[in-house]
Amino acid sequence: MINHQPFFEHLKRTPLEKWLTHFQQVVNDDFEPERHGDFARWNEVLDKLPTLHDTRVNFDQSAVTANPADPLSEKSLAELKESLLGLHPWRKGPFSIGGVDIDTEWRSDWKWDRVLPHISPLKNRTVLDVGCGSGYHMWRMCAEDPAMVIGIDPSLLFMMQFYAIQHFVGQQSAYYLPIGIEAMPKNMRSFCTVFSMGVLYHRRSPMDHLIELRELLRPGGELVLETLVIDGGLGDTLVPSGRYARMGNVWFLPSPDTMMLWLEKCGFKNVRMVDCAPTALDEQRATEWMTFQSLGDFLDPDDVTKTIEGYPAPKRAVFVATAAR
């Protein structure tokens, strides 16, 4: 069920051929998922999820749903629940497959919501989304008719759950490549609108992150940056000393006033934050499709507003931004 040909197809169809060759490249000569241990289970999940007929695909829901003209037996439920929960965790949704809710460990619709009143609209534009995860997002970006989204992540779990979710809802203009932001060619200026929401916190340089994010874009894109922020004043900035809520792979947050001035020297104008709020913690938690510790755990007991380090809990910004001509 991995197959990348339909991007490539659709690839040539748009002024992004140029680089055909080189994502030929990295996506096929350079992909070898055998070397990840649970591959071949989850390739064998994929291969056995049942085909749903006369279905009804919403994107534009906070679950993204498909659902077949005549309902589920229940031994039918219980099996292909049972082929879903054989991709956990399932971290990014909700997705509504047939009677059974994935109730994923975050709301991401949340985050949607809270984004897009305040972007362009994406009918017609070429988008990349950076970090893409499962690919929730991507799908309800689908709702807004763009021309093609491209999601990048080199998660092989994540681009599972993609696959087991497109295998339902059908070949749309949103397509996976396995991939980190390095392996994109350089200088492409070509996305309309790029997506960057939970990595930045995650580069060593947030500034080298910034600047591969612009020269992504054409001249005169959008930028759509989520990002962990602290309260504070420009210049003020945490570097946790060691985990920060957990996590050892989060390296700078910035103040609102600090990550709009990074923006404004990586060649950004217009640059605005439009949304700011601690993440709660009904909005990211355990559940059955995802058993594992989450932001409940990763918060000091007696005081829900630090970390269990001691540092702010999360909050998040959502910052919007012009690629400079």
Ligand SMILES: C[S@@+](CC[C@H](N)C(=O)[O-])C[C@H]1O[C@@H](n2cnc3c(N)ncnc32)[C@H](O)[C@@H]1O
Given for the second form:
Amino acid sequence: MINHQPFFEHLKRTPLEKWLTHFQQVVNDDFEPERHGDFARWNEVLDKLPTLHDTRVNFDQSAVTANPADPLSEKSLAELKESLLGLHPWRKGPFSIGGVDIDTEWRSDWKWDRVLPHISPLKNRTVLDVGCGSGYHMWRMCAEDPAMVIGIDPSLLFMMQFYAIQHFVGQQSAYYLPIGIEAMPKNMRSFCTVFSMGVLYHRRSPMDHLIELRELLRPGGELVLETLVIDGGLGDTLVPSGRYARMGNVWFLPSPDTMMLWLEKCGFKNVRMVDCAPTALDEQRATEWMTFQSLGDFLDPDDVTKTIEGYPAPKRAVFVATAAR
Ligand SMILES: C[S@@+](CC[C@H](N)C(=O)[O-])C[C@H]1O[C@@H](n2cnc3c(N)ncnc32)[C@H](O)[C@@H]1O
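I would like to compare: after the form predicted on its own, may I see the structure of the form predicted together with the ligand?
The complete assembly is shown below, putting the previous chain first.
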């Protein structure tokens, strides 16, 4: 069911064709899914997904939706739910498939609502979503009629979730590559819009990440960057000594002014912060579709303005900037 051929075929009809061999190499030859012990089981889940008939698809509302013209029977509904639960944990969503509501850990639609009003229209644009997770935001981008959306993320489970959703919503113009940003061709300077949402604080070298993002953008292209920030002024940055909100791989949390300085220093113009808000407890929480611990368990039980380690609780900001010409 995992098939990159439609991506390669699409690429041949675009100016990105010159990187076809590179992409074939990284997603075919370098791809070793067997490295994950659950890969065979996930594949079986995908292979057994039912076909829904006369499906109506909607990318323009909170839940990415695919519904058949005739509602499923109770039995089919229960079977579909059980199949999709085989790809637990579902972190980014929500989705509604054939009447099964996938209530993911994150209300990723809230993030999209904070981002969309502030960005250049995606119509006819070639878009890259770095760290796309399950691909939820890629489907929401499809509602804006882009020329093509490429999502990259090294997580195999999230790729399987993308393909499960694609099975029901159809091919569209969204393509998922199971690679990290480091596997992208160098100096592409090709994308009209690049999203990096929820990735920067996981990078050991945030400046290098910003430069990589700039080099993926065509001159004048738009970066949409969402990341954790702290309150404070120019120069303030938190580097957690150990874990942050139980996450082990968190490196740099800048203040908004520091973040904007980093962007300018790395070759971006017209840098602005368009949104800044604490992460609400009902935006990230455990559900039937993600039964592990979640934000409520990562905050100080006596003071939810602090993480369990005593750092400021998660606050996220969205920045928009233009790659210098
Ligand atoms: C916090 S999630 C954000 C998901 C989504 N962008 C969102 O905003 O909801 C971070 C994602 O970055 C991915 N990631 C980690 N290392 C990466 C890398 N080197 N290149 C691209 N994505 C990466 C993770 O697998 C994860 O899905």
